[in-house]
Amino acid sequence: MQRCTARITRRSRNAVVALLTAAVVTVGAACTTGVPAPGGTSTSPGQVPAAAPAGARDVGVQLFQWTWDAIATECTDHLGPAGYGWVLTSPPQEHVLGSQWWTAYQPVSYRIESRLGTRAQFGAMIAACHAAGVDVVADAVINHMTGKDAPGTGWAGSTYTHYDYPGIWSDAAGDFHHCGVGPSDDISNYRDAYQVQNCELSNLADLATGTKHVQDGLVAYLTDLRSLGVDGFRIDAAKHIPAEDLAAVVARLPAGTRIVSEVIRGSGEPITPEQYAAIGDVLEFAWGKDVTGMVRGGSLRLAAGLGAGSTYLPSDKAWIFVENHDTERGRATLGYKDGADYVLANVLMLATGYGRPIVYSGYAFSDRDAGPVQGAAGKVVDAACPAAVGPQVAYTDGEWVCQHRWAAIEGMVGWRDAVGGDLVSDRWQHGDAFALSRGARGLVVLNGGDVEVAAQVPTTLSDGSYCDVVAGPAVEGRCTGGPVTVRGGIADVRVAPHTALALHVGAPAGV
């Protein structure tokens, strides 16, 4: 296997800076000097004091269409121990019947009874996750009801018609929008704010969220979920709810309710994520789309700077992801079928400092409408991760992909947990390889090229031997992959093509 090699020492680093100043660059690697120490002073690599893991637990995971019982078990056995801070569940309310994934996004009532489990199971799941140190965020569908023209019966037995939900909403009471644009009332122009927020999204009965009666009902539903222990909500289709309407609902929820709004950023569209930032946090869809192009193009160092410009939400307001249940079906972003590129994108998301990362975990499919595997009565079968998971596995339709358990992704969740809010304190680049340090707690090296990289990379980690957590977990000081030595502020690394390596203070080798 061909290999490229780089040697960067503190003396040669100063020489590189001088050469750059003279605009004559004859070396193939460069990095910054003046590494900020945790206390805010400047110190050289190898001279920073040993640090302890930060214990950030700021990474979430979307367990798409997992049952409540399966999530409870996963919180206890894997999410808590791996360092995940919260889990995003699928919508918990009663929905229309059908095998497709999107049936969960067509509410019939606000009873906590769905093909994912009962109200009692939902409450037990929350208690189990909290005991494991994992918060619970529920996907809340409050913009609309069903898209069914014919009358029907929901999962829990509630009857309905398109614009009549007995005891909840009715057209006669003015509970639905009818925008009067075209014969179908559907949105036809996303550059018309009125249409986006008053017409129907794919025939889904659009709630008149500006009325007191509708707001009262939505507040009652969300407050009921909070009473079961839910910590916050992902507001589905928030873009289609006027910001002032959503703000009025959120203002009446218990103090401390976490809110993240789904507002897809569209070029030239009048409704933007920034309009919802005062209500809570917002999903920054642009990050996943942009990182896709950069990873596929091999521009990993550019991906590390995503979010620094004015075209994104502020970091403290943005929730970012490589993919979610919508984008993986539209192929707008990388997905599990992209293998090594998908892993590199997740490593970048977890290594860099912008936003709050959400790892996605779903099931394999070839039909984009296909729902998860269900029993004869329509109940979703509890998720069971295969014995082997990862980018090398060929998944069959319906099989749980369990991306959150992939060695590289789970290892980087622990890495993120260890470095906490430490800022990027040093960068290094050589060809298609890129590295960054986070304070004195962590180093990550990514190789987007087609040849192995063997290099001495500057790091703020203290001298010692560390496990590469991308290769697998460190168990009682024993590394899944080979240990990496840090001496004098230099890490001696070897990184295979299209892979990454990550070291942190919480995974020393040989302890």
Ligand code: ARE
Contents of the next structure:
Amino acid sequence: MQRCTARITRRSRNAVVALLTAAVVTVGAACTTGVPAPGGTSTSPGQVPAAAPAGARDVGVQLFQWTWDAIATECTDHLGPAGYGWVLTSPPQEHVLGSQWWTAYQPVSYRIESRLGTRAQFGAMIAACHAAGVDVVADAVINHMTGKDAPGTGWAGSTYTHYDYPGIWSDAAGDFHHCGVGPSDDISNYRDAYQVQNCELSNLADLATGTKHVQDGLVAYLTDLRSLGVDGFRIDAAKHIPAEDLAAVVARLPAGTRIVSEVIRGSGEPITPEQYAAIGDVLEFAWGKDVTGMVRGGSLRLAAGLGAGSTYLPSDKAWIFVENHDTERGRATLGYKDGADYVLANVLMLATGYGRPIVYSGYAFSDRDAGPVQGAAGKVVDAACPAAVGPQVAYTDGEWVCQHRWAAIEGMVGWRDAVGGDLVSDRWQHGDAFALSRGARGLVVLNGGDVEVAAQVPTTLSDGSYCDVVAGPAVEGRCTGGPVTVRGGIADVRVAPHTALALHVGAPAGV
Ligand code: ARE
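Could you present the same protein in the form predicted in complex with this ligand, rather than the form predicted on its own shown above?
Following is the full complex, with the preceding chain placed first.
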């Protein structure tokens, strides 16, 4: 294997620290590949502000299509101990029948009764997660109802037609938008704000969220979920709800309700994520898409400063993710099938000071519409992670991928919790490898290139021996990977192609 070697001139630790606050670190680089080696460079401190205060446990995990019982068990056994701060559930309300995963996004009523579990199971899950120190954020589908032209019956037995949900909404009461554009009333042009917020998204009956009647109903639903202990909501399809309507609903929810709006950033579109930032937090889709483009383009190093520019939401408003349930199906972003590159993107997400990260965890599929494994009556079978998980596993369709348990991802959750709110203090680069430091508490080195990098990377970690937590969490000083030595402000590292290495103060080796 070809080797790319970078050396920083040995100096005392203080001298290196002083050097890091200047713009450039001098590196002697010997690189035998065609990858241009720009030399090791380091940017000045604090360009990307840290979103989380120290010890904030700000990492979330989307357990896509997991049942309430399975989430409860996972909170207790895994999410809490691993340091996850919150879990995003799939929509909990009654939905249309069908085996596809997306039936959850077609509400029939606001009864908490779905193929993922009952109201009692939902409440028990929240209690179990809270006991494990994990908050619960529910996916709230409040922009629309079903997209079914024929009358039907929902999961919990409620009858409905496309524009009539007995006792809840009806056309007669003026509860739906009919935009009058085209034959289907569907959105056909995302550059037309009127269409986006008054026409239908994929034939889904669009609620007239500007009316008092609709707002009252939505407030009642969300307040009910809060009464069960839910901490906050992902607002599904928020782009299609005028910001002032959503603000009016949110203003009536109990104090402290966490809100994250799903507003996909679209080129040239008039409805933007920024318009929803006054209501709460917003999903920043551009982060995952940009990282994906950089990785696929073979230039991971460009991702080192993602979020520092002005084209994203402010850090304290942004929730970022490598992929979610939509993007993994559209292949718009990296996903579990991308193996090592997917892991690298997750390591970066968990290391960056920009935004708050959401780890995604779903099931294997080849058919975009395929739902999770269901029993004879249609109830989703409780998720169970295979004994071996990770990028090396060939998952069969329907199997739970359990990305949140992958060694590198779980190790980096611990890393992030350990570095807390320490600022990104410097960035070292060499070829397609780069490092991010978090003050004196943590160091990550990512190698997006095709050759091993052996380098002496500047760090403000104290002298000592550290476990590489990307190789897996350290247990009482016993490293899964590493150990790596830090001496005089230098970490002596070797990073294989398309892998990463991470050290932090909470994972010293051999104690
Ligand atoms: C299903 C069928 C449809 C059928 C419909 C009604 O697939 O053929 O017409 O049912 O019967 C999910 C699935 C859909 C599914 C729907 C309802 O993805 O396939 O439809 O559930 O069951 C836009 C929105 C954004 C939305 C994406 C998908 O702005 O909010 O489209 N994402 C959320 C969820 C989805 C969910 C819904 C909303 C609906 O995350 O999982 O749909 O509740 C540009 C724009 C984006 C736009 C995107 C569309 O990028 O900038 O704003 O996203 O194009 O590709």
